[in-house]
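Listed next as structure tokens is one chain, alone, in the form predicted on its own.
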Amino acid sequence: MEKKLAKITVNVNEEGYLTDFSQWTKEVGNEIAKEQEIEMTNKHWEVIAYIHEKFKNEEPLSIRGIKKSGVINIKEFYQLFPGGPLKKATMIAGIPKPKSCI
């Protein structure tokens, strides 16, 4: 399935997650964030960088892992990505939905 974001077309699954990480750019991340009604700040990008690092190292992501990351506390994580922070953050990061997300 293809999805057009601004001037970019990317491949996504039925839930809207990118199916090809190589298509991810910061611009793509920004467009996905806009769709999720999130205005990205430096703190958001710090979290995305942490998520990318975990993904590249093939380490599983979880809320507990984010809490222990030292990058952000859990309360702030929920404030930055309201309504399903791990789902929204990973979608913006362009990686598959974590198995810990329902």
Second form
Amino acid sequence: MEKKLAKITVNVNEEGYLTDFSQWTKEVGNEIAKEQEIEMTNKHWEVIAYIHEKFKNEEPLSIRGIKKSGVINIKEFYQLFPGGPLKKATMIAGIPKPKSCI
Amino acid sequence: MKNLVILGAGTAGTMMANHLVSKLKIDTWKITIIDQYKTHYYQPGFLFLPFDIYTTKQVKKNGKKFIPKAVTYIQEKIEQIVPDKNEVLLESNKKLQYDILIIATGTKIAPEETEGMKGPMWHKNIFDFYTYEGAKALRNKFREWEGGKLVIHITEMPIKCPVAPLEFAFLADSYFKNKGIRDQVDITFVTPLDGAFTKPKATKALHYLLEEKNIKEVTDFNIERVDYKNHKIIDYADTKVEYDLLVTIPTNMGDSLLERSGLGDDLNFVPTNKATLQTIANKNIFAIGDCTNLPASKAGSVAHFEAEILTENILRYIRSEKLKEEFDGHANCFIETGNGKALLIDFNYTQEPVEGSFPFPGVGPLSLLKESRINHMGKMAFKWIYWNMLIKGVHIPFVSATMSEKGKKLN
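Can you now output the form predicted together with the partner chain? The one shown was the form predicted on its own.
To see the whole picture, the full complex is given below, headed by that same chain.
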């Protein structure tokens, strides 16, 4: 389905995740964050940049990865993206949430 | 004489030995396979062992039986791969030269990665079922267990056979019903993902199973430690889940050989081209099965489809031709749902599991993403297919290496 975020029309799935990463801009990310009641700071964007890097290399995201990222520790990660940090951070980053095979 | 060396004689390695022995000229190529263990396990059977559905004898055989006679089989621990010298070092200091190397060393559980998991309660009231030892110990525990809080828990992704924990929960429901103590057993499924089902079509089609079987879900749970003294698992958000019996899927990691050889990522999986199966770091090293970092499921069916494409690519590599970029992440898995029923899913890197019929479009006889008895019979028949066809590299009729869109309700 289509949705208007920061004056840009993007395609999202039922849960609100972008289905086409090429439509993502920082403004779009900001709008999604607002909907999640998260105010983005530089630290947030550093995490998003790390997530984009992993996504481009097709590496799976995990809490362990965050721990080893050097960007942030896990407690901070939970503080920045409260209540399911991976699923919220991926939504803001415009990439699919971590999934299993069904 | 040229040398092709395969590391690991599990599902993927054994299949490659069988495929290649008929394709390479034996007067030019010497094929060697190395594995330190004598036993070849039927790993899908580990799901059934705890519930006394399979016996221990049904899940293991002598690995040697499945290695072709023309292949040299070395039973020894592998110390290191030295890509600069095209050399494999064995524990006895013996060196093996290779022209082509295939890594098929699989994935292992690493319970020591989580504080308190592999402590004094390991295999007492904390179990895994991804190893022969774990599944057998759990079987013995279940035989005498009188009920309580059963927690089935996934530590982190990726794991081998991502649906097995869910199948385990369904089978546990059936098992305790049959024992007449289901009302004494509280089943909770704990996952780091945002649901037991994570894909839209599967969630829609299958979520009823959890409700029907009264299996509770705890989602977004990223474990920090096991408090084995107070029987609790605790996550980074300080959520606590109590258990009397914890069945956990520990962190999965590639073999430590890859770490020693500098060929693995954070989890010791080998960075591999997802379409050709050539490793990113070395042109004459290929990887197959659970040991790769491919964004595909870690499952025997995936290794089976990969094997057909890798065989072709090894031949192309030898002829100095461009490799076939064909692997699409195809997986095909039966999922037990208990009470003699099962589901079947068929999917790849980009296509999520959907409803439909398989393998004949519109006919079946197997139905996709739907419970049926015939799917369960398929799963049971699969053990025979595994020992007699799959690891011997015999093509399974009507099932292609890449996923077919025919017979699927795609939208």
